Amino acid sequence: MRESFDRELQRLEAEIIRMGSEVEEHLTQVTAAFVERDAVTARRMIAADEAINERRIQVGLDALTLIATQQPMARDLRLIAAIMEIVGELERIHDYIKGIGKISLNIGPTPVLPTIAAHMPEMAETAREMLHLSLKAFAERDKELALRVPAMDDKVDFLFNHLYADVVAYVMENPLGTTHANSLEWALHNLERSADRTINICEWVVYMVTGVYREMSMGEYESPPAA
């Protein structure tokens, strides 16, 4: 019996690495899509929302599964719960993905203003990176890299502010242009929020391996780690 119980423990930590990892690749692709007005890319990234929503759902159902049939012990629920705290997070990160591309799409053939062509892409892989290490930290139960990675928000958030005054700036001069703008910070604001959701994966982390669950502020944490 708990050889099937850990086989099943270790099948949905294998499916939250692999949402995760197209979930991380899916961020930069959307990004990428919207720099270069791709509407092909950006209708993909759409659809491909149906499929994460669906295994987001599965996933919950099979962890309630394991906790209504299995009676696990308190290190397993930790697990169990961290599991369905990260694949929701997992599906919220894809569901702003899904509004960029959306946005691309609503936007049309109009470029975008040449600083966000030049940083959204940066943006765009530090948020991915964030998540890569959060999803390293679940696999790996690294409690000291789940703390690390919050602090690497602050570049997001400094590209997403320095971005935001450049749209508020092409408002002021282009008055007829602010529909335009708004979508663009709107797209700005999906990014930023796609890395803050992965700082509450970094949370789930550290209670899954204390048992003490605490909402991390930037301030606490020590550098980024490493590439």
Second form
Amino acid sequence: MRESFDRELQRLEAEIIRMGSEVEEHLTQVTAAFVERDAVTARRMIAADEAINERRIQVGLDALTLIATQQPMARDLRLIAAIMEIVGELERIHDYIKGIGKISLNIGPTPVLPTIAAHMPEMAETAREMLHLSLKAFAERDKELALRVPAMDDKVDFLFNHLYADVVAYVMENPLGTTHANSLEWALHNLERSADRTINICEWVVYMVTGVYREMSMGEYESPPAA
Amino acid sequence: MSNVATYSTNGGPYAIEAQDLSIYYGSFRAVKNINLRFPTHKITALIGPSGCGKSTVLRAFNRMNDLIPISRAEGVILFHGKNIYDHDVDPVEIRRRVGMVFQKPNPFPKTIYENVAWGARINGFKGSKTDMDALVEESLRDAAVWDDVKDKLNQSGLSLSGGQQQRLCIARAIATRPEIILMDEPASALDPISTLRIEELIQELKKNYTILIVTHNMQQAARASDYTAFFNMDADRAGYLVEYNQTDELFTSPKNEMTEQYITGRFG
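Return one more block: the form predicted in complex with its partner chain, after the form predicted on its own shown previously.
Starting with the chain above, the whole complex follows.
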């Protein structure tokens, strides 16, 4: 009884890690596609979202089955709660990836601003690293690591603010470029939110390990930074 | 009994309290050094593997262990500030004020009415027939079995279903107007529907009584109690208290690794 329960828990945990790795890769790929105007990769990222959604639902249903059939308690219960929450965050991060892919197609062949091309990959790399470390903390039950990751969001926010200001400056100089600028802001916003979602993952890892839920996220950007 | 009433602290935060309680059967120490107090008008579940002494502890609170000649209690159980094991305390009075419901429904082979009236009579109820009728009805209502039996009060208690019999036994316990009700696996012999009805009933009863319940069923403890005490057996086979906390805390984030192992099904 306990053995099959453990096996199923391990299987769900492994599925989270696999999904997470895929989301990590897609963060990098969609950003590269965005700055390089690579429509093929952008389409592939959009198409990949459906499978991620299905896998998220399956993990959620399997976790519910475990709750119904095994009546998990304590550490097991907290692991299942973390699995259900984290899989939701991964799915949402992939929605942002899909969003960036769609914006990329909407922009068409127009090149993005040089500053975006120069710095958006760095922003994506930081968000990817945050996701990677949060999942490492999950797999290794590493509370300390989970507590450290959110500080990396400062770099994402810094780059976001910087690029946001650049885009605003671009609009001031090119009023006819507002639509293009708006698309760029949305893409940046999607990336910025991906990193925030990663902080939510860290919060659930801390809960899973300690039994105490602690808010670490600053929440969604409430107002745009001063240009 | 005046000896207990004298020390009354009615309405206090704790209905009954064990201090450094150990119980022996002959030279064998069955439970050791229990320190535990039970909040008034709350449901506390006692859980733990077989042989950990949880039923022995439960029975200590109304001196049911006295019925086993070789048993002996050390330490103190405070009820209204008085140690119920003091020589001047009448165990019959304690058992009236600390009622008990057992694992297997055990109605007397008498009418439903007599089953309830007996409890009151043995405890010195001196009212009229009308008073007794009212007490029987009220007790049966409080035990959520009145609607099932009101038209057949003169039929045998044994004619009822298992779940109804157990609620009849709860009515019998209530009829003595206790302050505390001890329940020793009250639903383990019942089907799932009857079990849920008993659990709902317990939730109702806590408005008027403090409830201590021994259960083997962890889900029942998690569902039905406010506080949970987890007992285990030590290397010397004596039961002891491992962890006591609010039920939601104990089942989601136990502090003790042994509690964690037990409630996640790794032993016991």
